[in-house]
Structures are given as structure tokens and as C-alpha cells.
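Single chain ahead, written as C-alpha cells, the form predicted on its own.
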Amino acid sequence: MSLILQDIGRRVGRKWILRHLQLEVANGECLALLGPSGCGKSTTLRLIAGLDLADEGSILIDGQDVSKVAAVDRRIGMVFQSYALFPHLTVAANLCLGLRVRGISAAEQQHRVASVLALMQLEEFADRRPAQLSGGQRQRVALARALLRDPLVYLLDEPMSNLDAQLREDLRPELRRLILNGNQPVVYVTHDQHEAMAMADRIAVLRDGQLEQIGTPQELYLKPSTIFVASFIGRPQINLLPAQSGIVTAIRPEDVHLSEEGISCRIIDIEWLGTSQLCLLDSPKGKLRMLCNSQIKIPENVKVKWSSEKEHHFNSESGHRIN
């Protein structure tokens, strides 16, 4: 089982909002689509689901071209950002609806719904309506509905963006256990780079409708292929030093250290992060961010240095990696 996008393009009027997109998601793999608003993440998801049709290219699921196949016939398990539950139906009725539409017998509907409610630990909420549930419970109902679809591919469209930070952390293990550890390809759309790195086997970074870089979370963090990826992946944000001879040098804040010998800087701001401090430094090279465990004050003059082996170098015109 695999999902393959071959040279996919989508146009609105004369404007291409997605162009020449090549992706392959293997059986049991989770690929996160990551990027800022308007980069083409949700458009890609809608094309895979059949909610929109591509203007060029092909979409293959399990080796079959489904580019012109109706959404209802693609066997997609989709989880939406907004849950998309019918407010007037109970949890059980919401789950039964899709099975009934597909002609599943009443007895089999009850059996499947009971099984998925137990799996999602929602048995006691079967007779409640969505308004009587918490955000996390509603998201679990949406996940349960996707599981009942018995899909060939799972598509998750920012499934946790409406939840608070603590609930997102609580739901991640459940999501990995229920969907991401299965045998289907999973495409996970998010604008949150921390969530993408926590959930995905690989990340595809999109920018202005085109693929900027694809790789494991470690590859994108340790060897970004462009200035955009280097700046987008990683918090606190990477330091970008002024271009010298056509080269922009970048250094991660955790690779900048206090030293008796180094660049003279002045601390102008500090953010306490719990296990460390994020220090903003004014230096001859411009503003620098540094993670530091030492107790320092504002203002204070310090010296910092870093290893040249930790530097990333990019062409200042193209933005592409040099080393």
C-alpha cells in the first residue's frame, strides 16, 4: 500500500497554488505537510481526498490512479480540524451514519461502533451529543469515524489545532497508537513544526505551492537545504548572520556558548524557558539568540563563540545550502 503524487498541480484562475509536487508515502508511514498559511498544505490534502481535482499530474493509491475518482469511492479516512460532527446526532449516531450510507447491516453497524467506542474509550459517551463533549472527546469521535471507514489512506487536517497545549500532548500518544502505527499511509497537515517533528516519520516543507525540502525531522533540523527551512524548523529560531561574499551563515542558538574569548556582546533581553534561558544579544554581527544555563542579567557584557563545524552556509541570492 502506498500513496504517490506525480507532478501534481492545482490552479485557481491563472494562478498556480500548487505546482510540480512529487511525493510518495509508504505503507505505515506518516508524512507531515508543513509550512506557513497559503503554502498549499490543505490544497494537497483536498486533492488526495478528491474534494478538489488536480489540473495536472496523477494521484496513485495502492498503484491505482484515482485522479478522476469521486471522493466517496477513494476509501479515505479524513479527520478535519473542525471535527465535522452532526450536532443533532449522538456520538453513536454520528459513527453509524457513514456505515449506514455504505449499506452495512444494522447488526454489523452496532458491532463495529461498539468496538471503536471501546478502542477510543468513549463507551460512556455513546448517547451524548457533540455539544456535551470536551474538545478532546470530540476529536476522538472524529478519529473513531475515520477508523470505521477502513481506509486505504488517512488524511489528518490540523486535527489538534483547536485543542489547548496540554490536551495536544495527551492526545499525541493516542493518535500514534490508533492511526500512525497502522498499515496505511498517513498524511498529516500542520503549521506547527513542533507537532510535525513529534508525529511524523518524514516532513515535507512547502512554500508558495512548491516543495522546499523533504526528509526526516532530524535531517531537516541538522541539514536544512535552504534558508527558509533553516528558519522555519527549530525553536528558538536559528541565527542568520549578515552575508559575506555572497554567503549567509546560520547558527543554532544552542550552539552559541559563553566564553572568555570570543565575540563581545551585550545582553538586551532574557526569556526564562524552565531548563534554560533564551538570551538576545547585541553583537557586531547583529542580533544573536543564545540558549544559556548560567544566571546572567540585563544588561551585561559577555563574550560568546561557536564551533565552525556547527555553521550552516547558504547562497545569499538563491537561498540554497552550500556546504
The other form holds:
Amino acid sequence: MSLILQDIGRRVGRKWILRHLQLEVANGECLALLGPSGCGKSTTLRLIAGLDLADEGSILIDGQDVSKVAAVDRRIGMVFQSYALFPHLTVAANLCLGLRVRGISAAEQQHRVASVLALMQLEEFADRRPAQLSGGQRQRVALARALLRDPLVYLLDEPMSNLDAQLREDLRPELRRLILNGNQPVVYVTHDQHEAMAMADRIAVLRDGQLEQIGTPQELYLKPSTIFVASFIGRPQINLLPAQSGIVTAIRPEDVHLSEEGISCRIIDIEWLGTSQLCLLDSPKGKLRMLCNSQIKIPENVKVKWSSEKEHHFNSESGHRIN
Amino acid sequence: MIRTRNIWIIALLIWSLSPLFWQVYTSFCSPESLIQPLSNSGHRWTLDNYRQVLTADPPFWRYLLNSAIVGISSTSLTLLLAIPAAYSLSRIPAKLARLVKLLMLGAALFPYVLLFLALLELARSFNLGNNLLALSFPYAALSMPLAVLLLASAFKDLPVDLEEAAKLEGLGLWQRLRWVLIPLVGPATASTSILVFLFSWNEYPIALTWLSRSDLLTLPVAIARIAGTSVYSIPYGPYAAATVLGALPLLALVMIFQRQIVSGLTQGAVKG
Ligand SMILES: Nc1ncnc2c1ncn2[C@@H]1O[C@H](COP(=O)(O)OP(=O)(O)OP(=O)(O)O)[C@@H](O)[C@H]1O
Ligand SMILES: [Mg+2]
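I would like to compare: after the form predicted on its own, may I see the structure of the form predicted in complex with its partner chain?
Every chain and every other molecule in the complex is listed next, the one we just looked at coming first.
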């Protein structure tokens, strides 16, 4: 493991905004930090980068405890949510600055910048200022800067959040190719569960500064360990049935099927999604979401069922999974 | 709407520029025509005033040079001290920063004329009299509060991300200041410099008391001397010519820096 967070915590005033966080990320592995706004994702990245110091626990990079090392000396390649390109410098100068202060010879600077510009298909923008670039181009410059840092760890803070949906989809494979196939651990922050599943090898779900669950996308989807994770991962959202004797039953919309016999329901609303359609049902157990093939013609009153092994059960008090 | 706004602007321009125009007009008038403004004698317009001022002993450009030396040295000294101070002020905890700013504001509002006796005493004991460069000590000190406050708010307004990105790129504190922060507060630095330069260009009481050798005088003192050369008459013409000559460099300076002052350099720094 080349990035290890050992029980780190961060306090602001008397309040802990991050507590007891344990993470390990291997070389070449991409870990997505996923969670709602304000859950501590950016805080975690800032601790790893050294922009803030942890109030407890320690951070190990390549086996070395860097908890006390200043950000300047940590060799972190970070893409900020805002990109944070230097507005007074051209693209080429933005990329050169770090190399120059790190004492790399002028010829070598030229060479490296030119090759990264070529890699990112940014050659024609070398002499432009950040203000003269589109969002996608800025993102590529920010990425290029992180690549040139030759870092021990890559940190990406919602690198796509300023881009439109189309561009995001286009950039995803590119991003994977450039960074995720490298030999460094990558921590990828996002609040988009779809993006997390697409990009990451493992996902860590955070909630209120605490780790809720960590695992591969499949594990999180198939065996969510809490109600929170179950409703956060997977779209359309999982159905939570009303608690019965302290147990909440959850069933994914895609596991609910039309059938000859079963729970009789009335259709309230249908959302057409292309290959599938999302039906909102009024059932004796409350509102239900059902995902089915869009070819099917759905009558007003239907009967639905699901196989019991697709059900997830949670303790209604603690929200934890019951096996 | 637009008409009334235009009228306001014109009124404002007349209000603020008419004394200047009067001064320029006076500087080209012969003494006779000044006394009898309505007489239509043939030699109304003259360059005599300028000739007189420029050929006096020491010639007028000497004072311009003195003032420029004092202005440049006090501006440089101010910036040299104010930039690091302002940076620190923008980075310390908010409560402490507010206290420091309050104290500085107090210092900035203090009528400095009350200090000039004490300053004179200092000049005497440290042997700083009749030394142009030494004049930049009191000038920089007096300009410091305002300069620090202006620059600190400029540093504060920069997106924090930029400095953090620079940190992760491996730039140490001085490198960050040199390559990222100072260039980005350029417009604020330009306007601060102009204010400091203006102050030292116009400053009278300290210059009057610290300098006595006639070849070392700064403009305001020199101009005042022209006005007081004779007990019997006030030489309006040369006096006006000296004022005009003294104002020209300032005008040029503001013209040159105008673009830097208004340019929005941080545009596009953060997101789209
Ligand atoms: N300097 C600070 N002072 C006080 N509270 C802070 C500070 N920094 C962060 N917090 C709080 O810590 C919590 C976590 O913040 P953080 O920025 O890590 O959230 P996030 O998960 O990145 O959210 P988002 O998705 O909106 O970016 C928030 O509730 C925030 O208000
Ligand atoms: Mg964030």
C-alpha cells in the first residue's frame, strides 16, 4: 500500500469535521471518495496534500510518515475543483513554473512541457491565458500540471464538476488513460455516484466526516452495509419499505418485476428513460419504484413481486445491514 | 437620465478642473495682464514665467529631480515593507487581523502634522537632515498603514486555491510571492504606489523642516519659496508656471499606470 491514512481526524474549533478515517490505496489504484456535500471529501484531500494538518492520526506515503511534512515538500499532484490555474501566466508558463522552481534545466523544462502539451492535445493553446480557454481545456491544463509534478500521489477534487454532462463522458476515458493507469495511488473526489462507479476501483462512502463503507463498486451495490449507502449508490434510488419489527427491507427498482400474482399496485407516474422506464407505484407497502423495459405497455393496475434473495435488510435503529 | 448624468459629470469636471485651468492660464500671462485682466494690451501671452522658473538658480528641474528621488525611494521603501506585512496580515487569524487593521486605521487617520516636531528631533539626533534619501523614512512610515491596508485586502481577495496550487507545485513562501501573489496584486500595488508617490510629491511640513540647503529642496518647498521671494509683490506668474511644471510628471505617471490600475487580472482564475 502506498497511501495509508491511519485513523486521521480533523477538528475545526471543537467540532470534528473528519474522524477515525482509515484508508489504504495501492499503487495504480483509484479510490473514489463519495458522499453528499459537506461530508468531508475535500477535507480529506487537503489533509493528504498537507494543505491542512491532521489533528490526529498519521498519513503514510510510500511507507513514510508525512504527517509533519509541509505541503511544499510532499510531491502531490492535485487537480483543484476550480483548477486554480495561474491567471497571469500563459498555459506554457503555468506548466513551466513548477519545473523551474524545482531546479530543472531549461532544456529539460522545454522538453517536458512540450511532451505533456502534445499528450493533452494542448499545443495550440500554449500561449493562451487560462481566461481564454474553455472549461474542458482548463481541466486538461490542470491535469497536465499535475502530471508534470511527477507526484507520489494524485488527488482530484471533483475534476469534472465544472463541465457539462457530455464533456464529462468524453473526458472520462481520457482521464483514466492518463492518470488511473499510472503507478501512483489516485484519490478521486466526487459527489456523483455514477462517475465514482465509472472511474474507481474502490469507493469509500463518507457521511458526516466518517467512513460509512469502503469496497468495490459491485460490493457497494450488491451489499450496502447501511441504509445510507444503499440509498446513495444506485440510480434510480432503492426502495425502502416501512420498518417492521425493527427491520427495514430495501429492494432495488430493477429487482421489482411485473407478475401474474403478487402485490397489487396502482401506477402513479411513469418516467421514460430510453431503454427503460421508471414506474412509480402506489402499493400497500407505500410508494415503490420499479424499473422495467420500455417496450412493455403498462396498465393502470399491476401486480409486482421480487425474489426474496434480492432484498436487503437493515436494522431500523442503527441503519446497519442484517445478514 | 443620461442627460442629467452628463450634466453632473460636466459640473464635476468644472468644479475640479477649473482651478487647474486657472493656474495654467495664469502661467502664460504676463504680470501686467494679470493686474489688468480686461486690458487688451499686445503682450498678454508670454513664456517669461517658465523661462524665469527654469533659469533660476538652482534651476527648476533640480527640484523636480529631488522630488522624483524622494518619491521613488519612499515608494520603494513602502512597498518593500508593506507587501510582506500585508501578506502576513491577510493570512493571520481573522480576529487578530481585525485588531491590527483597527490600529493601522487609527494610525492612518492620525493628523501627521502633529508629529513633525518629534520627527525633526529624530532627524537631528540621527543626523538625517539635508538628506533626500533619509526623507523616505518618515514618508514610508506615514504611508505604511494605508499601503498595508490596501494591499492586505488585495491579498485577501485572491482565491486561496491559487496559493495552495503554488504550494503543491513546490513553491516556497518567497517563490510564491515572487511568481504568483505579487503579480496578481499588481493592480493594487500600482494604485498604492501612486498614492504613496503622490503623498511624498506633495508633502510640505516635513520636507520644509528636514531640508534647508537650497539645492536639495523638494517641489512644494521650492514653490513656496518662489512665492515668498519678495516682500512687496507676489510673483503669480512664475508661481503658476512652477505649479504646472510640478504637476506634469504626476499626470504622466497616472496616465502610464492607468491601465494597470483598472485591469482585472484575476479574471478567469477560478472556474468558468
Ligand atoms: N475551515 C473550516 N472552518 C469551519 N468548517 C469547515 C472548514 N472547512 C470545512 N469545514 C466544514 O467541514 C465539513 C466538510 O467540508 P468539506 O469541504 O470537506 O466538504 P465536501 O465533502 O468537500 O463538500 P462538497 O461536496 O460540497 O465540496 C463541512 O461541513 C464544512 O462546513
Ligand atoms: Mg469539496
